[in-house]
Amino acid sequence: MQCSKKALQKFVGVAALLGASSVHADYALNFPEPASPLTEEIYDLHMLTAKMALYIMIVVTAIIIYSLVKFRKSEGYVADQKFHEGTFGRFGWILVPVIVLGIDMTIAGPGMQTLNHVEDYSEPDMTVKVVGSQWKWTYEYLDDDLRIVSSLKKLEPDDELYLRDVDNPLVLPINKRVRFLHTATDVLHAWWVPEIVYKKDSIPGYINETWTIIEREGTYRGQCAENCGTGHAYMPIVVKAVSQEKYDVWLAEQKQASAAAAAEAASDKTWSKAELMSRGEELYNKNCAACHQANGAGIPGVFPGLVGSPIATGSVEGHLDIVVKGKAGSAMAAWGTQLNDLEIAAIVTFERNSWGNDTGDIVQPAAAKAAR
């Protein structure tokens, strides 16, 4: 009896949390509190359907319990063999669908309104192209000619943000209509941050569109919501919403840094092996280690190893070609569109002089440029 009492208390507690508008947003098993008008509509629709389902469950469960107790055989009840000839038996098959249809129509109204807002393609204040790759996100600010690559930030397992933080978050201004254009370079991905934007798949060779207006400053976290391979858990999303003034300062700093990196990559400087190896190791661990592993051994049967491989120890031209252009029909992406000449040269130099691949080759940015 004590166990049943505790179960009932839990049930009533959950029902109260779902039914009380002032507290349900804080319920640990619910969606996070929305920060944009559209996600708030989606959240409200979710709460409406959840409460309707709860009420239906309570009513149906009560009827079942009442029937089991009231009409049990031990009380001498005999089943009515002519139930179908009575009034309820004749018209119940009409009444029940009418009730179900009424419930559906109650949800359909706000549901259609929300769907119309989801598919609203009004003119945005800014556009960000979101490109999913195994296993990172690339953000292209199309109005400002800026590209940011966002990868998993390596933290210890006991860290609060383990597998949830990135090196470069997406920074957006608040109270601006932002249009997201979603695509992918390899397999299906899905960029989803439930507090600020709904989910749509990122499909290679295809563009999907979503939008948001973030109403308050803060850091919002999400993750890829499409099973995209063995590194699916390693591509979190972090969006940092700031005021327009802070955003303008950040944008100016990013443009300056991007211009400096481009100028460095395009310079005629002859880079030393030590410089290329140091930069190449950092870039390899950030972009390549997820597949080929930090020790270059790869994953047998899934991703090829680079230790003693024909690519990493063969001709420099062949090595550059596959890094720049990728390999059709495989998970090897074309890095020529994602990295500059200096970065590609550094990675190739590192791969050709690590893990026993002592080729001694030093690849300069000019060679990477020629391979494009």
Ligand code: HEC
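The term rigid core refers to the maximal set of C-alpha atoms that superpose within 1.5 Å between the two forms. Source: prediction; values computed, not measured. Positions refer to the first chain, counted from 1. Compared with the form predicted in complex with ligand HEC:
- Superposition on the rigid core between these two forms places the CA atom of residue 122 less than 2 Å from its counterpart.
- When two forms of a protein are overlaid on their rigid core, residues whose CA moves 2 Å or more are considered shifted, and residue 54 is one of them between these two forms.
- Superposed on the core, the two forms barely differ at residue 337: its CA moves less than 2 Å between these two forms.
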Given for the second form:
Amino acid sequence: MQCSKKALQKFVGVAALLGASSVHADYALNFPEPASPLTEEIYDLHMLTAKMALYIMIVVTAIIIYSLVKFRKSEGYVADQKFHEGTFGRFGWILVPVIVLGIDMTIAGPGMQTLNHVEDYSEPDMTVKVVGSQWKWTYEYLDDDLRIVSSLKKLEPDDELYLRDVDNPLVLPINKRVRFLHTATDVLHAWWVPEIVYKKDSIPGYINETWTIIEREGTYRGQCAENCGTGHAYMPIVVKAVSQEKYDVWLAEQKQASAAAAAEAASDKTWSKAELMSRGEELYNKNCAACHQANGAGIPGVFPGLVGSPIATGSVEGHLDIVVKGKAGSAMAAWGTQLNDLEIAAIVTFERNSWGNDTGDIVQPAAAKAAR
Ligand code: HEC
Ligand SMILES: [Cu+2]
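We have the form predicted alone; now please give the form predicted in complex with ligand HEC.
Up next: the whole complex, starting with the chain shown before.
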């Protein structure tokens, strides 16, 4: 009795844990409704194989149940010792593989066709380069000279979109053929949005290609599908598909904003410490806190703390150097390619005057420019 009581306690404990767990998932019986011709084909293929598996299961289960009932020993059934001499016993071993092959061919036909469509690299209407990094996505609109950095939106665990929302979604027009070029800056990632596009790995130094034509306006969500380190769960994907008109308006706004930011960074204004600190804090939390932590303490043994660190409290040049150029062979990226001079100056000023670091240094954009 003692034992089963313990087991019961364990069960109740696990059930309570599961019940209290605040992480939500979309529970549905099937895959999400596809929104592009190719994902629709893939979905149909899935339905075809699932249906065939179901039919086979029904037939096999029926034969097993029938045999168990019909030929049971209590009915006095005696096993047929001459089965292999009958016609079925002789030719059944040919018949069964023929049926199996027939089933395989039925799947292989549409399967081949879908594969051909996956590899159909016709001329696109627009191209987006999708770059995976630990732990965010960067989208480069190659036809429009626009870059968007998309990272996890911090939400409370009880929020419906916890771990599924980003600050800047990828915005795309519907009914246009979009080509995605996939690559990564550090380790393998995979950009996967099941409703609109199939999955291919993002590999540092290589370019992979996928394509889509989104047929319905809407918000489509996905996740990185290649285990890429401790922040793997923190790089969700959000694609917003809108009409061409809305897309054009959005694009014009984005271009204007990025031109304004570039002009601001290039101006030879001297920034005050307060301005740099407030910008720096925001940028630090967005870009650096995933590894170095919001309190600057880092994660011992993995990501160095910046509190009193030799570089963050040493020479300004050394500090700018590692932020601009990164550290080869480590997770520390070269931020010079992702942030402008003003942004780098603000972050470095912030790191040098926060969490008890009190170098008093005010780093101006010109210094960041010189460090490139
Ligand atoms: C993906 C994780 C990651 C992110 C994000 C990241 N870093 Fe780092 N950082 C590292 C690692 C790892 C090192 C240690 C590199 C080495 O020396 O091997 C490091 C080192 C540093 C150092 C030197 C610390 C010392 O004293 O050794 C500074 C300064 C720094 N990072 C600043 C930044 C800034 C600024 C950002 C944001 C713009 C940032 N890091 C974002 C991982 C990260
Ligand atoms: Cu990833």
